[in-house]
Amino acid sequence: MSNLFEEVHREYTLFRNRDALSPHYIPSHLPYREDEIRLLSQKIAPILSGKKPENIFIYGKTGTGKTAVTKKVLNDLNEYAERKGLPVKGLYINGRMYDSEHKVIMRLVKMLVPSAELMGYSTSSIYDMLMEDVDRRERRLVVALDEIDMVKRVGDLIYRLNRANDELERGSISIIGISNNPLFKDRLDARTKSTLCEVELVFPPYNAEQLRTILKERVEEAFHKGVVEEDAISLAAAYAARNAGDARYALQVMLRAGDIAEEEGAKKVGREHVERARRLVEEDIVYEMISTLPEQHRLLIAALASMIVKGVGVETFGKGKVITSGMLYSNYKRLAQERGITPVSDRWFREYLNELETYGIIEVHVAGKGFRGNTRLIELIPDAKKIVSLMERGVI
């Protein structure tokens, strides 16, 4: 009897190092982020002299290099500290995976003391273990919290880690917060804000030429020489430039294009593979982005998508039907009540609209002539039918 894998296993003929296109891969060179690398390193450097660096918050849209830059700086920090025998440690935690205060503090202890048995212990007990280890070993920590706005009750976590420095006698903890949302800090309570002495770094989107350079360098690592056509690289970069300058998007498209070409037995990756890959990647991005948003954000998107699919809206001359913020809020409240969820106030509803616009999921326009006051019109960027399909599958 033949083995099942005899049919599905094959040698990759196009890829040389497929991982080079992964979002988790940190290349030795990060084009167009030299200034950000230098500035972040300078802000962290005091830790090497026994001083506590300022907390740092990094903002920028998806795919602008925030994570890659932070990981590279922390990797170099750890390598240098180990070589010099310094009790300095850079730790990276993704808030999407560790999305509560308890999970983050537990992860910190496990990273520092892998043998620690933590199951069944309260958050306060695990925090005490963290403090004891930092103080006893005189550790100086830089904790990078990526997608920090995904952590539930994140204000409590920031407050606790920041105030830890008042209790420590021989160590310190500094925070690097990473978020796509420049309005993130506005949601923190006054108590948490008052403890933060932070530096802010904003990563601008890449333009088409920068994206082409980035993609070309990764393609040279990922594929065998001459496998990817220049037109394919240019097309993937152009699509990414239209998608808010998202380098991660460009890498995903090129990875998918390579897979499609492999499956077809093609000898080169061309424009047609990139075009097909783009459609698949956009579906993946919509699914990933929306399925991981907080509950109230998902409800708001679901309410908007259902209205669009049903053809609900205000009829206008020349624009067809449009959805006003007031109509959306009413439908959002109805949907929340149907699901047994307490709807947020009008003030928080407007805040969430701003955040979803920042994420690139909606666009908000001032209605202007023919509408009362400051009425706003809401436009959904992803395909509404795909969103409704996700609703039916229970994703949102």
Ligand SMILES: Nc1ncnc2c1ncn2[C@@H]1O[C@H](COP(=O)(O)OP(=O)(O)OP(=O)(O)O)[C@@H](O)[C@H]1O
Given for the second form:
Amino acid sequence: MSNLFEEVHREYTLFRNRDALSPHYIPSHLPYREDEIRLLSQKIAPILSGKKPENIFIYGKTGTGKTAVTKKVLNDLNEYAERKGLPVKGLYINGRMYDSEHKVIMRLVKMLVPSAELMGYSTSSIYDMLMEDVDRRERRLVVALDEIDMVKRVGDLIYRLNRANDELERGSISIIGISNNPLFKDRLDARTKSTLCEVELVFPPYNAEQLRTILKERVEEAFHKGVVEEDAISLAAAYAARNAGDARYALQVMLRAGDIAEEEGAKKVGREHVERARRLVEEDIVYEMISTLPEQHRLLIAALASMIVKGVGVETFGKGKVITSGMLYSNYKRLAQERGITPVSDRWFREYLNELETYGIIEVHVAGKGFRGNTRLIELIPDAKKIVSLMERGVI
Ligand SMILES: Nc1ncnc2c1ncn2[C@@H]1O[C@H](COP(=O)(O)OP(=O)(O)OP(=O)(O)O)[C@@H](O)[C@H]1O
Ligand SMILES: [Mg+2]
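One more: the block was the form predicted on its own; return the form predicted together with this ligand.
After this comes the whole thing, all chains and molecules, with the earlier chain placed first.
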């Protein structure tokens, strides 16, 4: 009998290094981010002379290079400090994975003292371990908290990490907070905000021309020479430019286009592969955003999307149809009953709306004139049709 893998094992013929398009790959060269890289490293540089750098807040839309730039700067910092024998360390933590004060502090200690046993200890005792280690080794730390808006009660975390500097006789802790959420900063209380945002760095979106250059460099690494047609790169760049200048989107489209071409045994990656890839990537994005949410949140989005697709809503002057929170709540309750799920109370419903707004999936506006009392209008950010089509296929 033939081996199963005889059939499925194929050597890539188009890709040279497919990983160069993966989201985890950090390219050695980041075009159009030279200024941001220089500024960030200049702001951190005092740490090398024993001074505590200011805290920094980095903000910019998704796929503008915030994570890539920060990781690159911290990698260089660590490499330099090690070479010079300085007790300086840049630590990167992603708030999506470490989403509470406890998890973040625990992760910090784990990175500094890999042998530490932390199970069962309270946040305060782990924090004491952190302080003890920083003090004893006279460490100067830069803690980058990426996707910081995902960390619950982030104000407490920032307060504690920052207060460390008053308590420490030797050593220091500086924070780099990173977020793509335009609401995040304004929701912080005044004290946390002024602590975190001592320096602010805004990453602008890339335009089509910049995306083309970025893509071209990555394509050269990822594919064999001459495999990807020039106008395929331009098309992917144009799509990404329309999608808020998101470089991740451009890279995903290119990766998918390569896979499609590879699968059908094509010799080149052309425009038609990019077009097909785009549809797949857009579905992926909506799916990723929604599939990881808890059941009640998904239900709420499903209710909202189906209302939009059916054209349900209140007619307003100039704004087209809008959906009020009251209408959404009754539709949500109906959908919950249909699916045999107990709907949540009005209070929790409002809480979930807040959370969805924090995640950037909906926007809530105060209705104002012509509406009753504190009526709120709900706007869905992703494309409603795509959500409904995922629902119909039973995916969400
Ligand atoms: N200037 C650049 N040159 C080359 N690749 C880039 C550049 N900017 C971003 N990228 C690539 O685009 C992808 C997205 O970038 P990155 O993850 O840094 O975005 P981000 O701003 O952190 O987005 P998010 O807010 O969604 O986390 C990564 O694969 C990154 O390597
Ligand atoms: Mg990022």
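Computed from a predicted model, the values in this text were never measured in an experiment. For the two forms, the rigid core is made up of the largest set of C-alpha atoms that agree within 1.5 Å on superposition. Positions refer to the first chain, counted from 1.
Chemist: Could you let me know the angle, in degrees, that the smaller of the two rigid parts turns against the larger between the two forms?
Modeler: Comparing the two forms, the smaller part rotates by 38 degrees relative to the larger.
Chemist: Can you give me the Cα shift for residue 328 between the two forms? Core-superposed, in angstrom, one decimal please.
Modeler: Here the C-alpha difference is 6.0 Å.
Chemist: So with the rigid core superposed, the C-alpha of residue 380 shifts by how many Å between the two forms?
Modeler: It moves 3.4 Å at the C-alpha.
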